[in-house]
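Below you'll find only one chain, the form predicted alone, shown as C-alpha cells.
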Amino acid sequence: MTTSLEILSPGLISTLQDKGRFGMASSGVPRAGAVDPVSLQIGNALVGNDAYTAAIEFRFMGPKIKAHGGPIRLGLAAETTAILTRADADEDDVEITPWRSFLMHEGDTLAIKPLKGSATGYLTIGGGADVAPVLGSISTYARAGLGGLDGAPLKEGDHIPTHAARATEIDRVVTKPCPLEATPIRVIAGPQDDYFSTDTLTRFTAQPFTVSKDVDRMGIRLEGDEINALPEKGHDLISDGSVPGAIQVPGSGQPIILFTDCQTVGGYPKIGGVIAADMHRLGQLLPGAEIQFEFVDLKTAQAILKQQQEQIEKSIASIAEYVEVGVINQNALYTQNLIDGIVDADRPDHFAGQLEA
C-alpha cells in the first residue's frame, strides 16, 4: 500500500533532514543535516529506525499534516505537544505528548503546537521517507536546491511518500530524554586565535553573549561587548575552509557561529570552534537567549563526546510502552509479579517466609 504524509501547513520552517553530506566540502557542498542530531537519534529510536534516518525537522512552530494510505507510525521528538484528529468524527481528538510514538491512519490529521523554550523538533517516520538521496543524503539544502522534496523547505500541498509502518507495534515513550545542559558552550581555540590578544581571549569566555534575531540554519549572530582582532592582524584574511561550529569574528566585533548550512570557505578570523558534543545545543537556541563560552582542549572534547553518547544510549534504553493516564496497563498486569505474599488459611498466625521457632 502506498503511504504518504500531506503537508497541510508547513509551520515556520520545516525540512527533511538526516545526518547530512559529509566529505564534500572540498567541492563546495555544505553539510546540511539535522541541527539537533541528538534529538534526531532518540526520535528515530522511538519508531525503530536507524539513528540518522531522515525526519521532518521543524523550527519554532511545527507543521500540520494528513496521513494517506495509513497506518503510518510517527514519533514526536520535541518539547511540545500535538493534536491528533481522527478521520472518524466519532473519535475524540488525542493529545500527543512530547517524546512519544503513535499511529496515524488514513485521513487522520496532526497539528503540532509551537515549541516550548526550544527552537527545533523532529517528526520521525517509521520506516523513513521514501525519497531518493542527493549526493548521499536526503537532507534539504535550500540555497542550492539539494535534497528533500525538490530541494526546498516543505510547503502546503507537498506529499512525502513513506515506507509502510509496522502497524502492530505499540506506542512508546522516552521516559528519560537527554536534558539540555546549562553549562557554557565548549570551544576549541583556533585556527586564528593568534589574531586576538590574551586579554581578548579571556574576555571572549568571561562575558555572556545574546543570540540576536538573525539566527537560522546557516549561522547564529551574537551580540555583546566587541571582540576585536589585533590591529596588525585585522579582521580580513585570505579565505580558508569553514565548518559548522566555527566562530567567525568580522569587523563589527560581534561573533557569528557558522551552522549546518554554512558556506565552505570564509574570510574572517575564527577565534574557535564549538565542540561536536555541543553542536545540538546550538540547534535549540532561541533569539534573546544568553550563552557563554569556555575553551577546552581536544582530549576534554573527546571525553565530553563519549559522555554524550552514553547519555543518548541511556535515553534510548529508557524507551517504554506508552500508557495513557487513567488506562489500565494490561501488559504490566500480565507480566509483573503482583503477589506480595500468601497466608495459609489453616495457620492464620503463620506467614510465608516466617522463621520457625
The other form holds:
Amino acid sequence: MTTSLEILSPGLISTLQDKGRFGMASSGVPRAGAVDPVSLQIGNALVGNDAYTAAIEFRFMGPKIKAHGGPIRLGLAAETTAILTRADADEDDVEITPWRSFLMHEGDTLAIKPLKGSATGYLTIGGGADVAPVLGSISTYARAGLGGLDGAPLKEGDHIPTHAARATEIDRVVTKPCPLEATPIRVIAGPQDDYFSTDTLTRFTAQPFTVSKDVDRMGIRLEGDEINALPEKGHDLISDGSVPGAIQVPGSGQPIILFTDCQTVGGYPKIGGVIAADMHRLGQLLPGAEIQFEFVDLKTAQAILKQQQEQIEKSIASIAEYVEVGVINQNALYTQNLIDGIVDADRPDHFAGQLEA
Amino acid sequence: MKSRFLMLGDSAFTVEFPTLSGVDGARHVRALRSRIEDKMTAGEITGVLDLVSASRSLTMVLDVFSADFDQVLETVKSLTDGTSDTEETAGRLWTLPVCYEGDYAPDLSEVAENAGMTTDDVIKIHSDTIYDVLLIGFQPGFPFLAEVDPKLRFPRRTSPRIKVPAGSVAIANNQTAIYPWESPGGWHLLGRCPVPLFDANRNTPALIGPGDRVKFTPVSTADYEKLLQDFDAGKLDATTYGEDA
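Starting from the form predicted alone shown above, please give the structure in the form predicted together with the partner chain.
Below is the entire complex, every chain and molecule, led by the chain shown above.
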C-alpha cells in the first residue's frame, strides 16, 4: 500500500531537505540542505533513519499534514509541540511533545504549533520520503527548481510519498536534546580579513549585531555599527568562491552571513567564516536576535567540532521509549536509571515495550 | 606564479593568484584544478566535497569530518608552482540566438545613449565579439563571459532590478552574461536568449563550461518566441548550439 503525507497547509516555508548537494559548485549549483543539520540528525535517529535522510524542514511556522495509507512513523525534531488528531472522531487529540516519535494512521492529521524562541524544526519520516534525488540530493533549491517535489517548497495539496514505516516500533523520545550554546558565534578570519583594519576586526567581535528581518536560506542580514573596509581596498573584489557561513560585508557596512542556498561565487569582501560546529545555530536565528562573533583558529574550531559530535552522540544515545506522562512504567524507569547514557541507539529493542495495556 | 592561501571557515580555503585576472587567470585556475583532480583520482587528496573555480582563484571545500585540512592545504600548495600551460583540450564554441528587440531588451536604448551610438551599433558590437567563459557561478549554469568591447563597458546599475527574467543577456563592466533563472540583478539587460543553460537531466547539467567560448546571433522577436516554445515542448536540443572548436 502506498503511503503519503498530504500538505493541508505548508506553514510559512516548508521544504524537503537532506545534507545538501555537493560537487556541483563549479556549475553554479548552491549546496542547499538542512539549515540545522544537528536537529535533522537527531530527528532521523528518533525514527531509525540514517543521519541525513531527507525530512520536512519548517521555518517559523510549521505545516499541517494528513496521513494517507498509514501507519507512518514521524519524529518531531523541534522546540515546539504538535496536535495529533485521530481520524476516528471518538479518540481524543494527542499533544505531541518536542523530540519524540509517533505514529500517524490513515486519515490522522497533525498540526504543528508555531515555533517559539527558535526558527526551524524538522518532521523526520520513518523510512524516508520516496522522492528521487536530483543531482545527488533531495534538498529543495527553489530558485532553479531542483530537488523536493518538482523543485518547489511544499504547498497545499502536495502529497509526499513515503517509504513504508516500521510500524511495530515503539514511540521514542530524546531524553537529552542537544542544548543550543549561548556562546558567541565562532568565526575563522578570512578570506578577506586584510580588507579591514585591526581596529575594525576588533570591533567586529566586540560589538553585538541584531539579526534583521531579512533572514532566509540565502543569507542572514545583520544590523549594527558599520563595518567598513579600508578605503584603499573598498568593498568590491574579483569574485571568489563562497560557502555557507561566509560573512560578507557589502558597501553598506552591514554584514550578511551567507547561508545554505547562497551563490557559489561573490564579489564582496568576506571578513570571516562561521565554523562548522556553529552552522546549525544560524538555522535557529530569529529576526531581532542579538548575536556576537568571536575569532578562533582552525585547531580550536576542530576541537569544538569534536565536542559537538560527542554531544550529538549523547543525545542520540539518550533516545528511549516514550512514557506517557501519568503512566507509571516501572521497568522503563528502572532500566533508564541503570544504563543512562550508554543506551545503544541502534538497538531500540533494548527497551522492551512496556506501555501496552 | 605568486599565490595566496586564504581561510574560508574551517571547511574551506581559497588559493588565489593575485597578479592574474580575466582569461589568463581563468586558464591558470583550470590548470591548477586539473592537477588537483588528478591527485584526487590518485587518492592523494581525500575528503574534498567540492571545488569552486573563479577567474583567479580556486576554493576547496572539505568534509570537516574526514579531510585532513592541513595535509590537503600542503598538497595543494605543492601543486600551485606548476605552470598554467599544461595542454588543455579546446573548449566548445557556442553560437546562441539572442533577441535584442522591444521588451526583451529593456536597457538597450539607455546603453546606446550612454555609449553615444545607435542601438544597431550596440547589437553589432555585442554580437560580433567572441567571448571567453571565465567561470560558471552565481546561479546554476550562469556563465561569466569576457571581454566586452571597451565602448560598451558601464558599471552595474545603481539600483538593481528585483526581477531579472530568465534568459536575460546582460552586460556590466568588462563582462557579459546570461541569467538562466529569474533572479534579482544589477546588470544592463540587452536581450533574451531562449536556450536553456542548465538541465539537471542532462549528463552535464550546465550547458556551457569554463574554457568554452560564446558568440551571439541576433534573432527576431518571432524567431525567439518560436525557439522558446520549441525548447519548452522538448523539440530542441540545446547541446546542438555548440561545436568543437
